[in-house]
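One chain is shown next in structure tokens, namely the form predicted alone.
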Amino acid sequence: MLIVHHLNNSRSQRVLWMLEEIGLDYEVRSYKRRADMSAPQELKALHPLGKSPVVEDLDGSEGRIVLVETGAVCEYLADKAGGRLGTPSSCGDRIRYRQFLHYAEGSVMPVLFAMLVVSRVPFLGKVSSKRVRPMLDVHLDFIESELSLRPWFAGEDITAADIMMSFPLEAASTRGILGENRKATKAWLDRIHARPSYQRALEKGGAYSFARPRSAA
């Protein structure tokens, strides 16, 4: 039995989408952010970090397994599903898969997070944003160039790399940071939002401010 401890408007939405894509049975246990947007204390009872996503596999190879870190969770689930959405067979696709699987949280998300934080600070935020924005644009331009070459991040087929890249790009889009000229990235967002598995994940996870259901687009 897989249990996803899901926090509203968080990275754990990607885990629900991943599970809907690969077709594994799972249970959702939902948690609400506190007034300051932090995770509730109940999550610390599951893992010392007290953050979401937390995934429990009650039938793991060594008994109960508790997993954190979305990239590691996606790799674990791909292995559990017999490689579905996991490492591609061709060399080029395999290299891109590994790159973007880690790039999402390791490179682009920290810069995006900095941009979102400093933009909320009066006056000083405007000055800081002017410094951070060019750094973020480098990443967004790189992403646009990659998606101009292929429909998915690793190649011709969707993989867990696309699952991982969804959160930063949805955040950039809904916060008005993506811009109007990055058409390949916008087309990619349209593709993921149109997938039935993505829509099912929205239904399971509840309100999610970073993406609208297809019917509301």
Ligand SMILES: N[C@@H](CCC(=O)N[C@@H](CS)C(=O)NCC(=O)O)C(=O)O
Given for the second form:
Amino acid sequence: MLIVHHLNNSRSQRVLWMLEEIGLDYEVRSYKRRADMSAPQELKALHPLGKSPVVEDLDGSEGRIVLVETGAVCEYLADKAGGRLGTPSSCGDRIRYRQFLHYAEGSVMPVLFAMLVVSRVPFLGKVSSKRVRPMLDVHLDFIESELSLRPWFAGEDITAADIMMSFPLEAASTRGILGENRKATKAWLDRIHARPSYQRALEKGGAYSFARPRSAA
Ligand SMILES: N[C@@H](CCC(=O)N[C@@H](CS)C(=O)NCC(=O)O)C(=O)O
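What would the structure be for the form predicted in complex with this ligand, rather than the form predicted alone?
Entire complex below, previous chain first.
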């Protein structure tokens, strides 16, 4: 039995999408962000970090497993589903798969987070975001160039690397940071949002301000 501890408007939306893609049964337990956007205390009772996602597998190989870190969770789930959406077989795809799986949280999210935080600071925010913006553009240009070469981050097929990249790119797009000219990235966002599995995950997770259900389009 898999339980996803899901925080509204958060990275854990990716885990729901991953599970819908690979077709494993799961239960969602929902948590609501507090006014300052932090996670509620209940998540701390489950894991010392008190962040989301937390995934519990009651039937793990060594009994109950409590796992954090979205990339690790996606890899764990891909293994559990017999490799679905996991490591591709061809060499080039495999290398890109690993790269983007780590790149989402390791490189893009920290810069995006810095941008979103500094841009909210009165007065100083404008100056600081001017310095962070070029750093973010380097990433967004790299992503655009990669997606101009192939439909999915690793290659011809969707993988967990696409799931990982969804949150930073949705956040960038929704906050108006993506820019008008990054057409391949926009087309990729449209492609992921059109997937029935993505739409099912939206229904399971409840309100998510970074993508709209197709029924509301
Ligand atoms: N790198 C971690 C980041 C986890 C994380 O920061 N989660 C955010 C949700 S987007 C959170 O729980 N924030 C609430 C808080 O920090 O109190 C992952 O990908 O799982």
